[in-house]
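As structure tokens, one chain now follows by itself in the form predicted alone.
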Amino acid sequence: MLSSRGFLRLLGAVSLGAAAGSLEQFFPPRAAAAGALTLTFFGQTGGNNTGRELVHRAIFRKFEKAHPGIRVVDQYFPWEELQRKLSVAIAGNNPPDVIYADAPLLPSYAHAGVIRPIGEYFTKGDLADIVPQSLQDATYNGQFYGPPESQSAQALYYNAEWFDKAGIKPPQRLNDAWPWSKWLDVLRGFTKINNGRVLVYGLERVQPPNLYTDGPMIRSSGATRQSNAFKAISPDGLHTQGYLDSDDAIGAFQFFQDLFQKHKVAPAAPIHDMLATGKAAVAIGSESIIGNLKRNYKDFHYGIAPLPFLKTPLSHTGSLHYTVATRTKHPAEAAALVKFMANGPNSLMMFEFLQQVPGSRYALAHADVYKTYPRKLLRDTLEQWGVVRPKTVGYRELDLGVSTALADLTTGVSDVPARIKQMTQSIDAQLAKYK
């Protein structure tokens, strides 16, 4: 077994930046025992992610440890990879037992039947132990479908040295947040503009529009969070008319417009690493923002903002989920490995490596980091402004729909009603197919 502190110890012993394939050394594939029960897993490493086996492997360990008579055979994979051998298996019935779940995605697998509920393997105490956010998006039809690897939260990071220089201080509380029409006077005065070409921009922009990052901008136009445009999508998640094209919602889309075109203070395409590299004043993201600047640009100096709002301040959550395949053929032994990896300090040995909001209330009481500024602001996000994102069975159809009809617009869509208009009917086409 593997303790949380010599976990950071054989991390430190191991370059993140490795080939996956050279960390085998430290935890091999397991093979089946003769007469072992066997459970299979699918995980993700790769990129920022290589690694995340070291943990998984660590926690099967100890697993098989208390459970002598079942192995755990694993097999890793950069994201794009996983998602598209999560396909191929689950298209042959012959997935995985524990499938890697990505939160939105998991109503669309539970209402496939790809996974199955486990609720009657968590007791009350377990459930408790997971934050409200990942609880509900772990439940689809009122069943739990698998507990979170971790959680996720929003905010503006900035330049901390360029506004102190400025003389900007932003703030660092929630009850202090400051609203995009603050914020953009701000970004304008970071922008630079040398004969029509911009230098540097206020905003950093380092991949393209998606419903997770963007979201929150149009969700939160709503006056409340009863609106319909707050909402973005109605209560059995197959219409997005009267939602994402209400009058409130068409002002928000207009306004993500104008911060590319009207107001140049983002770019229109990608740029690697704006704002470490000093090419933007601010970014916009989760906490991967931070272990990006912490492995890659050691010196660099960050602050971190709550998330800006139009009207009723939010921010998107969800991260990846374990849970069960409906073909599974052990599915108490399954569960069990499930409620085991995502256990209170199994999830604190994840947090370690992750550095992402956890899932689970014991880790967040337990990970010291939550307890002060700056990282105490994104546990405070969670817990005080975290909404899940839209349910829908169809969530890849209104992720598509909403990220592509959010790149037009970086590129001068001239009619935004009527883009807007146009992706709504085009998404509930969609959607209609699930009723």
Second form
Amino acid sequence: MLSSRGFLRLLGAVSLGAAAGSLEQFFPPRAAAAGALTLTFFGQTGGNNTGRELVHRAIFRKFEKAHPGIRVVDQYFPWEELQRKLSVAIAGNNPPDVIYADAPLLPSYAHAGVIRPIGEYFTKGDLADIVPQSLQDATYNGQFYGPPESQSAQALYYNAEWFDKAGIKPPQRLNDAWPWSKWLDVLRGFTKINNGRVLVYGLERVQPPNLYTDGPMIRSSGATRQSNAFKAISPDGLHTQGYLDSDDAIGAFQFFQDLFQKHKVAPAAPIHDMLATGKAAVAIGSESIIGNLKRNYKDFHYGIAPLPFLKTPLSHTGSLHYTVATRTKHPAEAAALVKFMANGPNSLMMFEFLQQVPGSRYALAHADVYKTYPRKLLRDTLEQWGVVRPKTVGYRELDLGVSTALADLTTGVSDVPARIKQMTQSIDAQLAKYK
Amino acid sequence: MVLSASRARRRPVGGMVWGGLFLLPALADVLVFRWWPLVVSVSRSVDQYTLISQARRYIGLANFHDIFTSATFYTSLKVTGLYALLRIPFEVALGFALAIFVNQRFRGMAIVRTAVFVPAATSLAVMSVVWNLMYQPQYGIVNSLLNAMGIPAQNFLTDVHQALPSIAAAVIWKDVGLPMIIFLAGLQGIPQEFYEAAAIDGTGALQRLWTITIPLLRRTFMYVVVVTTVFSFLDFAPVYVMTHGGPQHSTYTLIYYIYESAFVNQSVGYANALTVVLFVILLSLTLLQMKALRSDLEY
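The structure above corresponds to the form predicted alone; please provide the structure of the form predicted together with the partner chain.
To see the whole picture, the full complex is given below, headed by that same chain.
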């Protein structure tokens, strides 16, 4: 029989074993073969991205087959956790070789010296395969930093059966697009309120207020693409005063608030999958909505309409890019990997999973769904209306400032101009550290 | 049996070694994950740098100057204070009342104790996600219950006046099991003779509570109040999951301000300075509470 001392020793040994086991998460899940060069990558999974890691792994195995001396060691995290993990790894001087960066964050990574220019590894033909918006996102100070995994374009997605029943035919081409004023009438028509409680909303907002989704409404208040409201930020990317608080922009912020407070066509608190579950008639967002519908609501019949606008139509673009860490010991191999990950066939493979417009012209040409309506509308939106998000080294600060102000508007800030002026002052104060 | 002199000498040494070995993980945790970050935080509070850039610039006390001249800091301090005031009295009083209730002998008492304590053992993040859904204005269960009683739906997390109390209520529900267990241990440590003597003197239940239970639990109260205060200043997950500091900064706590400064606004030196300020506030509060609730009673 085990003595009490023996039991304690056993307990200690088991504890140490368990602690060692838990350390496994800090080590690569797949050991590299002896003598092989190792490249590391942090990817995303979870939620609607569950399965994305399988595509990445399939691409890595193909790469390893083509480059027998190289092994790719990968780890996957939910989106927000990935951002924190990357920041902490970078701060700890231990970033992965390949940094999976959101398009608008590329300038901040390049400015901080976290990622390195890799234009020298790309031929003119390679760069010509990348759609212009992605090329613009990937270029900072004239240098190319990395190809896109995919692109994105925004639109309205509506319940086709409800619209048919109501006899409403939304536009199917960009040239016929409706402005927000016309859509507002439609959204109000679908909104059902009973005893002060909204049973059905006109508009589902897939994400909480943010610059990507809601920025186009604000920027579209500019009369032209040269207007300050449309530009949203100064050319040096360090000032929003005079841009996001111009008269046109403030009018747009007021219109945004009215959707929630005055007309009550959209909920202040986000609700999941409202469109597919009959709680909203229309959803606004990127093509990821289609991916969700295809995976989880296969029988749901939807239509797609061009994104509404106030004066000048636009859609925000941009998705994730593959970039190479400055601190990598194997820049040529890492560049070869990111080039491989984003090549035409692999972009096409990623598209099959993401159902999101590719950033590779090859993949765009080979994805048949983009040849006819409804998906052609998204390709047209990218190519004709697509505008990159305001370019600044302080995109996180900009996005936070705008998102917080938008969220405040949805909950009923009484003085919209004052709140927006406060927003631009606060954003500019944050951006000042980059001067 | 008589132990040999040499064995008698060896045994305490062996015990100390084993004891030390078992203490090592806890000691390492305190030194590496508590004290060392504190030292680093203080040393970096005088720098300006972003999380992703390696370049640090010494700026002296500028971060502290910015903190004490920032309206956002005072907003977050006010919100944190309000949150603590909402949470601490309710949690302590409720924990104490529950402890008295479950200290009695009745059928199913163990189940009641477990039911109250289980939420305290669940993840705060998971609890926040669940309560976020429950508070949902249109389809959440809380509003459904209110509607069934004829009360109009409430915008719990999107109303400026309701968001902070709603978060506090959810956290109190989750954490009240902890003070309950601590008070229960305290209650069971009070010798029965005191109550028997009081009963002979003809005292009522309320009088026994005021004259015996509460005075003898003074140290327990001190521990619970200090711990609840510290926890309430450090609650991050509920705000992050449920409101992101909104609506209109009504749930913008100091700990959330620190997170946003470091991870979103990339002002890590400033966030470190905020951490130092928070540490000083908490330390001062704890010392004050310990002084106010000190007890010399021994039993």
